[in-house]
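Quick heads-up: it's one chain on its own, the form predicted on its own, in structure tokens.
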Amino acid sequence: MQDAITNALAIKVACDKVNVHYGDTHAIKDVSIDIQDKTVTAFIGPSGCGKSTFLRCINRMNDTIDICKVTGRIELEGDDIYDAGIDPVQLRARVGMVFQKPNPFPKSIYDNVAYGPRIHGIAAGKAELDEIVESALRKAALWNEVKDRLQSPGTGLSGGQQQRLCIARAIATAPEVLLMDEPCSALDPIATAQVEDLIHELRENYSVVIVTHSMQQAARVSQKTAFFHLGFMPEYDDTEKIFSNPSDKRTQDYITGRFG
């Protein structure tokens, strides 16, 4: 029954053979993972075994640096993302990413909100802008904390609510995928409870992937787990599987702290 519901999910994202190679080293090896919609998709592993160098790869973060050559073929909804044809900008636009440390714009509230509808001309006029500010504000769980100071600088909030900023920032441009870089490293562990609250609720309208250094953490807020290790992918499953009863070796090690 649990896989008759699985199968019933959507393919998202396909990624078929990724290789990362940055110059002369080989970063990610043969990468291929199907991420379904409106599921929580971790990335677990020990430090530089190519999580998040994978995760840029999937709205092409890695084209920004020159020495980075990625092979193999990644689709959104069935369009290849590295086709000549696709615009990265656009791309951004339906695939968004939060990042490990919070960076809000040097802005004011509403205006880091509304960057992104802004350069897409996603909003018809200042109404339509200003719901969809509001809207991105309240699906980041933050409109209440600021709508009497939308004017203020987005740097002037705390660390769990500037989070919660760019969260609010990235599906202002109402994305398919949202992408998060270890997005509760740098929080407290009460902003931390309120962004993993928070990845609970966008999975109803997103694919959400996270890379995360927290086992703990992928076990509470996700639905599948992808286990990377040396650049390989060596184990992707659900993610009760993974941490109650792997099938690889290297994931079970991993996974009772026998290296990491």
Given for the second form:
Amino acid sequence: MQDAITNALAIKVACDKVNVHYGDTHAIKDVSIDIQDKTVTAFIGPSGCGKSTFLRCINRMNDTIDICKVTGRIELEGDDIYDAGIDPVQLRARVGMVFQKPNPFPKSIYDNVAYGPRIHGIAAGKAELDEIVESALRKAALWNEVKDRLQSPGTGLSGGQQQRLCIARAIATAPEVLLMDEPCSALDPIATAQVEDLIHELRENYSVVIVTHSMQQAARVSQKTAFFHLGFMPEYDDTEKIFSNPSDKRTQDYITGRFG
Amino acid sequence: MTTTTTNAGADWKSPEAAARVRKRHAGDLRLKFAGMAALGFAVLMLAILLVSLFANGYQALRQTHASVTFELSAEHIDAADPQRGNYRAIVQDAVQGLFPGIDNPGELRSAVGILSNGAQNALRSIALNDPSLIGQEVTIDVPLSDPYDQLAKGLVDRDSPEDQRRLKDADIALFDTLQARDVVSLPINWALVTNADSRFPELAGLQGAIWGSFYALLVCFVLSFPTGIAAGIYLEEFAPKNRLTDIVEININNLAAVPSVVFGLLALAVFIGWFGMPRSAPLVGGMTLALMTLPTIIIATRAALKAVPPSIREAALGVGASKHQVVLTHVLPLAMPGILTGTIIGLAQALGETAPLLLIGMNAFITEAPSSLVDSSTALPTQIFIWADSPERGFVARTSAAILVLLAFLIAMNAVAVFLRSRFERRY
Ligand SMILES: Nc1ncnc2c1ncn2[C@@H]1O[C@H](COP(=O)(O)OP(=O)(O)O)[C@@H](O)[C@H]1O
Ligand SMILES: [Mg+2]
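Just the form predicted on its own so far, so send over the form predicted together with the partner chain.
Let us now look at the entire complex, which starts with that chain.
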């Protein structure tokens, strides 16, 4: 039993032949990938190759872009998320997202974290909401820094703290999958290290997908890595394997710095 | 890596380089001075406007009064029906008492003219208020009629030939007698805001116009603010991008530029002509002004919504907020300062708008403030228009004073806008 869990982790998100078009631009071409539970999966690749676009397919954020058309099949625990019966609003509570630039609401720290649970009716009362907020902030390693000023505005925090607040906000709805689009690109090295530690811990409970342009970061935080190139995904494998012995020529060129 | 190019061609110390630098600095200075000159010109024009309004209008801020004792004799007023008393006779008696030397009816009639016609009305309302005063004496301050008011303020040249003045030497002599008796005063002219319009300048006030403008703006705000915001939100956040919405958008932008008189004609034809709504009513005035204000608010709303950073929308969508939650709880509050600014600008424009109100008859002569939205009334700009057109000397100063009152209202509205903006302003 123990072995079964460590050796073969359950598949959380199964993507099959996903294609994305922005008007005439074919941004994602026939990408199929199985994302595991309790694993950090890194998306790497040169900029403009479609990493963000693919990530945003998983919580249907692309729905908000008029010209964006997604085809193919994406399943979350076996349910087709593009099925008519699935409400994208509910889906986004189950698949949380952290953006490149920290974007806290111009509200108090408490309200930032409490917003998701409130609109989804997750907390039964004030006491439970307080508990959820505290535990999200603790998981995001921010609690000790902000516990005395929960009512001060979230926008008053430093960049690294803001990004951890955004992570706390995303995990407050207890999502099953956490999507992170270059979460450290606006952060200094110390804040980056804090967020990376956090990702390590989050892995115990969540399936984390992180887009990064730093290969060192991918190597540090992820167990699986997918390489994107010009809308295709030429390679997806264990991170160790990708960085030591990639099987695709394009991956090798990218990793050794020949383009990108 | 290619070899770095050296700046072999550039000699930073050459006379040409120095000349280039001088030229550039001169350009900076020219731009700065052009801007300062433009600003100075604008401020100067504003100052000239305000100074000339004050110079013309300050005379109307005070009004000459005389303290006169009247006997509300029971002979002239029936205590059972004070409304129909002969107040003219009471005033005549009092004037006779003031000038005992007058002994023929013609002279007495012109002497009565020294007091405003308002004296009779004032006496009537005293008798109506407290019938027990009938048969007793009352002393009240009554306004002097306009020509004497001008005289008291030193606006009549006593040395000019008699046939070129409204007041003859005899009239001036009467006034001097009155003044020698120390009953003439020049208090602040509260009647300017507490009275409604009148044919007599000394009685004319803006109360009717102020209420008319207030009601019209209220209607305008109630109609255009929610409608404008809702339309702006729909167009910006929900409407599909297609031909139809493009056409709607172009038309709204055009609507904002349509001359206001056209809206007046439209209102005259539709609201009054078809729907049979009352003429001269603030309700119709407000509806007409709402037509004009609506495009301004829609455009301001859309601009303000567009200016909200997309990261806030993404953040809200990312935690699973639905469209209306994103708009109502996150985007709209951030857009509110911009929307309010646009609204106040639109309302301020509406407050000063004259042409459409003239067309729907809000330039009628009405001597009572409206007590409801459908009572006939004037508005501040139309009242100014009426007074500017009136021949009596006293209305010249009152026109400028009315403009000052209008400007005061505009300043108050802008102050409210600044206050609201700072309350809603949040950093993000
Ligand atoms: N909103 C959009 N509208 C049109 N094209 C887009 C949009 N977002 C991304 N694209 C296009 O899709 C392709 C992939 O972009 P993206 O997913 O942002 O790449 P990455 O995140 O890997 O840098 C690019 O060619 C980009 O121009
Ligand atoms: Mg990207």
